[in-house]
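One chain follows as structure tokens, the form predicted alone.
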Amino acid sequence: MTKRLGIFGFPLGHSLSPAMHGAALRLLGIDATFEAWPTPPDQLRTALKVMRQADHLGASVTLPHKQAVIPMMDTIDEWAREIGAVNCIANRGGKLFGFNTDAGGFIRALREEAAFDPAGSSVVLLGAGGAARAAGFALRRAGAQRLTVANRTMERAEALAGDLRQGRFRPGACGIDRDSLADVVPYADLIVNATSIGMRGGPAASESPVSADLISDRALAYDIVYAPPVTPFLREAERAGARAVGGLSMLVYQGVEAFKLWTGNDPPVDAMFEAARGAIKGSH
């Protein structure tokens, strides 16, 4: 029996997941397909009932469902509960297990693509949505020393900073305007763009949240946005002489972790990168 995997989201647009996971399934000779499953919020509960069938291995979960699926799971991994988001579901004997692989994928991307260890670092995290939450919790666990959440709405920045506080880890919050960022960005070892600014097809596709003159040449700039591969933010970082890494690495590494949870196999990482890059080019 051919097994089924897929991705839930709405709208799904041009998801890279079918190409990326499809390549891994083919190379490993696993009899399974990976499909895009555009699922409006009012159809999510029904879709998850179908997920319990024996031919379904699991699914990726993307916007706007990462929080909504939580009460529909039988079991939630401690990491997903702490972050408050599920981006990976595994079907195990008709029971649905919820995981968060975004956080682990983010840290692996920093370590493997940029040779950056967050331990002891000073970080500015731009954004306060789901991607920012995953990055913030991941950075706390990886030993970041200082973190500032910068967001357009101060209330959301303060809320995320508050959720992240633990022991001596006391994140701050600020606006995303130039004056606010000028107080923190020049001193950051790591600047993470977890907003949609600079995303292809987004409302601010040609803009960067930070200009080059604020970025230290010793910093690492990481953009969670992966299309285009070089965003305006990464171009500003390069102009500043800083290192710049795009979000495709986080997407692939969270997918690597998910693939293991679904199949028990280590996927071919290079083939997943290649398929994802090909899918980005094909979506121009």
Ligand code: NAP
Second form
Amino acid sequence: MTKRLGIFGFPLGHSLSPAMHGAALRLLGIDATFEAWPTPPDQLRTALKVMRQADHLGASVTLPHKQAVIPMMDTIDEWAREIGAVNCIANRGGKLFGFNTDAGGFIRALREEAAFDPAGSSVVLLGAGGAARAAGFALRRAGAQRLTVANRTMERAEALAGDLRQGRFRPGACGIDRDSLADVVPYADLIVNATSIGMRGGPAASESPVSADLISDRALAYDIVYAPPVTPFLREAERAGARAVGGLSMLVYQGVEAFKLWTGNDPPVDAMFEAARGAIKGSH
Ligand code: NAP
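What would you give as the form predicted in complex with the ligand, now that the form predicted alone is on the page?
All chains and molecules follow, beginning with the one already shown.
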């Protein structure tokens, strides 16, 4: 029986996941398909019932469903509970297990693409939405020492900073205007863009959240945005002489972790990177 995998989201746009997972399935000779499943919110519950059938191995979950699927799971893992979002579902004997692989994917991307260890670091996290939440909790767990959440909507920055507070880890919050950023960005070892600023087709596609003159040349700039591969933020970081890494690595590593949860196989990481890069090029 050919098994099925897919991605739930709405609107789904041009998802890289079918190309990335399709390449991995083919390379390992696994008899399964990975499809795009655009699912409006009012159809999510029905779609998840189908997921329990024996031919369904699991699914990726993206906007706007990452929170909504939680009460529809039989079990969720520690990461998903802490972050409050599920981006990966595995069907095990008709029971649905929810995971968050965004957080682990983000840390693995920092470690493997930039040889950056967050332990003891000072971080500015731009954004307070779903991606920022996953990055913030992942950085806390990886031992970041100081963190400031900077966001357009100040209340959301404060809420995320508050959720992240634990023991001696006391994140701050500020706006995303230049004056606020000037107080924190120059001193950061790691600056993460987890806003949609710079995203192709997004509300501020040609903008960077930070300009080069605020970025230290010893910083690492990580843009969670992956399309285009070189965003305006990464260009500003390069102008500042800083290291700059794009979000494709997080996307692939969250997929690598998910693939292992679905199939039990060691994922072919290089082939997944290659397929994802090809799919980005093809989406112009
Ligand atoms: P989200 O929950 O909708 O959050 C969007 C964030 O961007 C919020 O902080 C929002 O600020 C901010 N924002 C949006 N437009 C803005 C503007 N014009 N000016 C200033 N701030 C703005 O979205 P998300 O899921 O976190 O996704 C954010 C980005 O990360 C997207 O580009 C997504 O594709 C990418 N992403 C990548 C991966 C990966 O694997 N690489 C994974 C997940 C997401 P407010 O709070 O003020 O609205």
